[in-house]
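Below, in structure tokens: the form predicted alone, a single chain.
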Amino acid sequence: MLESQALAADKTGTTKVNDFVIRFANVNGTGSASANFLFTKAIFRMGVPVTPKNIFPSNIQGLPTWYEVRVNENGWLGRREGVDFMVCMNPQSMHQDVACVKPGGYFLYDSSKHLHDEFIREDITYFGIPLMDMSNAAFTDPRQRQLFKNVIYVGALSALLNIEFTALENVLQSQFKGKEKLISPNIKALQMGVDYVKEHFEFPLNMRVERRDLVKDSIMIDGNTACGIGAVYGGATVCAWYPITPSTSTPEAFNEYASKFRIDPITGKKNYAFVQAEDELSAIGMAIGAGWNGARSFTATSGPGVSLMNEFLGLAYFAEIPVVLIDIQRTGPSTGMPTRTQQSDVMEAAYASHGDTKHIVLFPSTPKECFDFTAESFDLAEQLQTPILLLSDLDLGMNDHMSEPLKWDDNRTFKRGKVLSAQDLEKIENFGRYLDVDGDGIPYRTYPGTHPTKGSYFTRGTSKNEYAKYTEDSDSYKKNMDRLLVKFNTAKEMVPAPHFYQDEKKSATAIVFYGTSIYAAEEAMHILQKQGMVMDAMRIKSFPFSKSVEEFVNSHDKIYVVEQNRDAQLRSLMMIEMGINPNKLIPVLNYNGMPITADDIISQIK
């Protein structure tokens, strides 16, 4: 009765093609992740833009977990408010799951148990499928019964939403390559879901998927994996790390790909070091030590780890040692919400350590930029002889995104900066490790053991003169600090340039954003433009701010700064570094742990 009444109401609706949000409510440890990804990948294989987001708890108590998929053939793949189709497999979250479905939407549940009246809404369509009963009847192994229950609902969705069955089969064949015996039972489970829908419901729905050719050569990859690959291609040979959510998969990806590409073909030995340290302090210390010794080294962590690493970052800044730190931001402060996203480490990264310290910070927005910026970080670290902090976040790092392919120029050479060889040292009468020879604030350095008698110096965190000799002379200290600031200004035109969304000024009002805010910000700009509100736009990719950033800001009267933190940290950074009038910079903020949406941006601007 439920289904027939709701379906009758649904028939009056309009058809929505390749434009919906579907959410899966699951229980941790039930094997739902692979089934849900099967659903996403099949739509991607049909040439339709799609992106998923994992929403999961930070503990092991079996709390609710969700997997939210946005399908949009126009390419707007940021998180969107409201759910069009809910697949509810978790009784614990059912109240919340029913409530989030938009009027006219759909709700699929396991009817092996009766659905209580308190979960019934008159304005949505219900699909009751006895998933557990069907799985128990078809499979004997207890673990398989639980796993294939999830695959059955994917099969049901393929019929309801018009997803090509062959696309699902192709994904399974790729997923289980080398484990072909698993393909047949998965296809059986899919077909069970299809058959049940054909027998009990009208299909496909008004909300459906149609094949397109819109993804072209795009790939699906998460930002952490892209960072790990970028570190391999960027020449990293040392990774020292300590596990912390949500960064752990970054060094794991580095290790996975380094074990393929960094093995000596003759001896079979690894040409890289991968060290799990006892804590964050040890991790950054090892990475800095390796950088001092001439290796390209990095560590990966999240906000709490960066807090612990502050003192060592100050040492690397003051002693001028190259190192890369990849920070996958999460919700803070303190432990915060470890499995929720935020852009809340901006100020910490820019000024990490006590005293007058300024760091180079990069803000990737896509997996492609995670790859590119990570590789570039090692060049910048060695050219500038300083820590480089790359700020990704949980949304970008741990979720799969549709991305441009990762590309590398095999003719590209590493930029190792001002490194003196033994021959260079022979020509120098007095080597000064901290001498500004070229006027750009960047001194020359040597690798340990370069020359038997020349080029050595004492690396210290205490004040020193241009020849690395300990001193507490005020003038020497000030001269060194002034040179570090000159180097910081030199970096302004070396870091990734901002992206401008117009060739020339079109409006006195502008919007500025960075990182994963790109997805919602670009969609918001599109909607606002259709409503007659045209704004110039700039996406900042790095700190320090280049001259072009300053010119853009100075040329506009009002600027909305979109951020995913409470305290408008990028806005604060802009005011501090460029002396901008606070009244000119209007914060547009989101800090609830979920990715910002276009609707949220629009409502705040309006």
Second form
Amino acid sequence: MLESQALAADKTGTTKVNDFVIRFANVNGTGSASANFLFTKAIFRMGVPVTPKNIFPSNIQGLPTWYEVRVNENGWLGRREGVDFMVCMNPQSMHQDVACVKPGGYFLYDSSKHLHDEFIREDITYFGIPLMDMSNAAFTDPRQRQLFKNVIYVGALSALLNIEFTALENVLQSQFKGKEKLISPNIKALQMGVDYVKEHFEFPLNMRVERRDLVKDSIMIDGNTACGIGAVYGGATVCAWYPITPSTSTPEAFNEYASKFRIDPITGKKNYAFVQAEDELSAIGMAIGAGWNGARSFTATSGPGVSLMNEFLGLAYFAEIPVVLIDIQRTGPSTGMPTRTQQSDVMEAAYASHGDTKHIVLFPSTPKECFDFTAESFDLAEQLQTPILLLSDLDLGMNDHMSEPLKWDDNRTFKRGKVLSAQDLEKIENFGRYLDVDGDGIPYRTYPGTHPTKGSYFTRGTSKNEYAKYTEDSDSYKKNMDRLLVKFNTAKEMVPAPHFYQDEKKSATAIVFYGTSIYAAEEAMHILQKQGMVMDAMRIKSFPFSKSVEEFVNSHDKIYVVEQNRDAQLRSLMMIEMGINPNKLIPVLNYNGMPITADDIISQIK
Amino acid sequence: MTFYKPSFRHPELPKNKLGYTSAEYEGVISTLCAGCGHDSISTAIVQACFELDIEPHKVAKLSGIGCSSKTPAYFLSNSHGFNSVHGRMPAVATGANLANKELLYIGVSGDGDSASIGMGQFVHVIRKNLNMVYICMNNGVYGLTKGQDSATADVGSISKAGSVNPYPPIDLASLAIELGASFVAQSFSGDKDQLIPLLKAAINHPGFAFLNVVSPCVTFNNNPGSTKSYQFAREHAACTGRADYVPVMDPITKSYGEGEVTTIELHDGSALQFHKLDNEWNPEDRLSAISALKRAEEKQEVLTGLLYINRNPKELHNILNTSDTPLNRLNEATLCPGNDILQDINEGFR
Ligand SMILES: Cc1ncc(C[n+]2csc(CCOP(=O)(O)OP(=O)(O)O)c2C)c(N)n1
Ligand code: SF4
Ligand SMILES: [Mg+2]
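Give me the form predicted together with its partner chain now, not the form predicted alone.
Complete assembly follows, chain above in first position.
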């Protein structure tokens, strides 16, 4: 009965070429990830913009996990609510999976077992394919049976959605480079899916993929991998870390690429140190020790780790030690939702640690920026002699995104900041580690071991004078604190500048966003513009705010500030640091753990 | 507190091979209480470095927080120092050492710093076998916060305020041996004849060297009833044997009385020479070292001297297989793979 229903034409009759959302409901740990990736990558190779999101549990095996793919030839690749096509491989989540399909949508399921009446909706189309039975019949190894069930549905989808078989083969070839034996059983499974569709259903559907040339030279990469590569290119030599979702793949990527490109050709030894610390206190402590001693060093963590690192961040701020901290934000507070996304560490990052502290914070929006900002953060840390906090998030870090390709200027040199050599020291009468020689608040430093009698100093978290001598003298303390503010002001024009979406002011109303809200915000702006609402827009890329940020904010009367946290944290920073009237900053928020959507934004603006 | 430090130096102070006098190994004037054990340890460090002809600027001194952790300011003024945060010296030392394997790392900590707040870091820096000298100035009390019991105070030890410590002590030396530390020694701040040779051996040890030094706090824990007082330490120190550090090539001339003389040759040809007092103890056997500590404990004695040594340890840089050139000296030519490789990387993501 169901299949005859499926044979009927699309229930809406509308054609959706290169514009739909398909969601895969799987069980964690059943090997669905590579099959789902194959699906996404084939569409990408057909030149059509596509972005996947993993919606996964904090669990290793057994719980429901979803993979949601948005195909959109206009390049709107933020998350979109509502599922056009559901591939349901998980009986556990069947109820909610049926419910979230949009009217007129499709539902593919494993018909090896009978589908209960309670799951039948009149307004959607069902494709029952006996995936388990087919896989069991074709493969003998239990693990293969499990895995290829997934590949069979990818084959079926390719027929239904008009995905080129050669594109799939193509992806398999690159996926299994060096393991060619694995290609033919995969192709066999794909073909089984295609054949089943040919025999049982009308295809392709109105909802389908058509080849385009819109991807150009883009790559599909996750932000954490891009950060890891950025750290290799930025010259990091010490990485100390402690595992935590969703940051773990950042240091792992660093290690992976460093182990390829940082091996001494003669000795085979490593031009980097990669240390799993006993906790985050130790991880940041090691990074700080290395930074103090002249190595480019970093750690990566997520919210709970940043909380633990606070004391050390205050030390690095006050003692002026370069260090890079990559925070892949997840849903807080406390353990929160470890596998969901958020931008809720903004305040914590800006003012981490007790006492008067302020930090440099960078907000990458794309994998390309993850790479660029990570590499740049090592320059900034050494130039400014202070911690640099790079705030990515789970959505950017752990999901593949279509991105501009990574680029490196081979003439670029590392900016090591104000470091005195032995020769420099010879020429200096009276070295003062915390003297503001140049008036920019940035003092000169020396590496341990530089000169037998000159340039040594004592680094401490206690108060000191300009010559690094311990002091409890109020004036010396205050002078030092004021110099740190001068340095902070210097930083404003050194950090990545904001992006303005217009050359000159077009509206008194503006929208401001940062980080991964870029995808939804740009789409929302586009939709609103079509509806006649014109707004100026600015994407903030860093803290402290530069003069251009301040001018933009001051020249608009009403500013929507888009964020993925409950407390409108960037808005607070804008109020605090630029003295902006709270009434003109209107929060636009999403904090349910899922990436923000254009609809979320539009509904709060109108 | 010592307010006055004579600036007059005898013109004929002996010089070491580098042409430095011991004055060039000193630090700024100590602000610790007069008679504090920690100051004697600083003096011993000065002497050991002077006698070993160590270039002061090739040393990095690191510490946590506490009276003990202030001492790096009081020795080796021509070395870079780093007074970090409470209990976290090991992490900072690990990072610093990873950045530059060519310096000598001397870490100073207290019993509160090591056995309480920093216990995790203490344990893990041992596991990593970081090439450093780790000195715990152990007074059984929190000096800097004015006299609370620490985790190394003995059961029944009476504080100056009169309270009796109810908890068993953490024995840092046994723990270090148990965790695989490659050099473990114990000493007493008042016994510089023993402390200096042990420091020299520790400095020359190519791995993690732990020195637990009983270092009385005259202000808060030197009262009768305290087991970390000068009197108690003098009366209850039982020595594994008088030790002498014999530099490479120096003939062994020291004469001993009766008993067995043992010479332990160190990795670089220098030697530690012992007049062993305990025949069941073998410093190269962990079990026997731990038993010796436990036997002494039963007799209410503090066993001092070298306790355990592994002469060929694998330190962290060997474990991680890092480059011969210190990491902080590598530049973009070595570190940055360049744009061609980046374009290949891009290709893998298409
Ligand atoms: C995070 C933190 N907690 C507490 C303190 C306060 N504090 C300073 S020193 C110290 C104890 C030091 O004891 P110990 O390490 O034995 O050093 P001693 O002064 O006895 O040499 C404490 C608790 C601190 N500085 N930091
Ligand atoms: S309080 Fe105790 S440990 Fe601190 S300086 Fe005085 S004697 Fe030394
Ligand atoms: Mg103490």
